[in-house]
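Next up is one chain by itself, shown in structure tokens, the form predicted on its own.
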Amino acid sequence: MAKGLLARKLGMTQVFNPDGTTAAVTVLEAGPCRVLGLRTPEKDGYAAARLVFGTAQRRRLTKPRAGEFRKAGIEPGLKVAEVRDFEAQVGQEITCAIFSEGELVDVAGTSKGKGFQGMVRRWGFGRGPETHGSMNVRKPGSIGATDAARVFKGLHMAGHMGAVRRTVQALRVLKVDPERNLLLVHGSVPGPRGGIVMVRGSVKQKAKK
């Protein structure tokens, strides 16, 4: 079965391993969530449990949004998202109970904005020569080709880099705080602190060592 759960990206720490070394871990806030309504294959065409995380102000959701959340019968959420065959029950709330730590999880988020940058940061481009008056450090040089004459579809070029959809797989669940919400997981996950990510099960079968 299927699982996963809405969580908040706190920042990066490090925690000791057994043996005295240590590791580089992401503190998430692991729900709690609740369960705002549910896909079903007859009606939808695939099964899906509707995941509600935070609070939000009344003010700020439209009326559909807040009849959602009135039929449910659980108070307005900040953040809505699906989790694909995933079992659960309207108004059920979802802790971080439900991983176990030496878990392999896939985090997805996204990732920090950077605006727009030139094609040296945004693609790794090499720079130009540097010497003798040449103003052609950082340009992009020639970007079509003498027989085609057009510039092909896809070309590298310069452009709003970042604030995209990533997901980091095979993340190891180090330590599981139900009482406080915490979930700790080795290595980095897309977006800033405070963003908002979707801890799910990992589609890995074999576990990474």
Contents of the next structure:
Amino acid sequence: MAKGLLARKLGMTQVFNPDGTTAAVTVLEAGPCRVLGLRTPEKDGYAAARLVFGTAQRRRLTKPRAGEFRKAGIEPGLKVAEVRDFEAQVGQEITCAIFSEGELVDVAGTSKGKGFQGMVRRWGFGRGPETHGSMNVRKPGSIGATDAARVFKGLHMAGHMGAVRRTVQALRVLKVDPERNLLLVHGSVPGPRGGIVMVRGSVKQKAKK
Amino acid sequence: MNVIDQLEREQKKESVPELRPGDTVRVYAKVVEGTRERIQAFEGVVIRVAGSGLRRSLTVRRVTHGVGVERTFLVHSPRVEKIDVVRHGQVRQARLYYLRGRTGRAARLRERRDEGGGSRVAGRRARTEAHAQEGDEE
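Starting from the form predicted on its own shown above, please give the structure in the form predicted in complex with the partner chain.
To see the whole picture, the full complex is given below, headed by that same chain.
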């Protein structure tokens, strides 16, 4: 069964492993999430649970959203997201206890925006020589053959970088703290501190204990 | 309180002696030999204190059989059982890399005369006050 919940990225720190080495971890305030509703194959063509995270002021909600919360009889929240094939009951509370230590998770979120970036930063292009009369330091160079008489789609060029949804797969859960709703995962997670991310059971191979 | 600070505080050891470059320390570290674990002591001069808080580390140097050995320990690591300060050395640098080029008598450090309980600021204050009193008498 798939499982997942919404979390807030609090930042990074380190923890000591039993062997004395250290591990870089991301601290997530994971849940509690409330189940707003369900998607069913009969009605919607697929199965999923709709989860709510955080708190929102009632006046900040749109009317259709407010109606959904009223119907489900739960507190309005900041962020609503679906987790496919997650079996849950409406109104149920999902906590970080759905994950156990040593398990692998996938974390998805919106990466930090980098603004308009050149090819060197955005695509890892090399740069030209800075001296010897070179006028080409961070320029793109050729963008294709003359024969094609056009530029192919998807050609790497300068443009907006970051601020897109990214998923980091197979991060190991190093600590679960249900009392403080904390999840410590090994490695980094997309987005800024305070950003909201989706933590799901990993699609990759299950962790060997 | 900030959750990350809290997590770091939880991992820190309750008491760690005041450690400064120039101090001679004895570090009791756990080592794994085959299948069993034992505690090994490493004694030498602290030539560097790096980082702060949870990530503070010490580089300890000692010369054995004419070979200089330096080991770096994370102060708050669970593998470091205990740190004893054997003596305080009087030094003027934060990083004592100059000791690497010295052997024998030249590598020795003067013992710190502790005025004001060990903290540098307190020590300086104590000396200044002592000075002022001398001035008054004159």
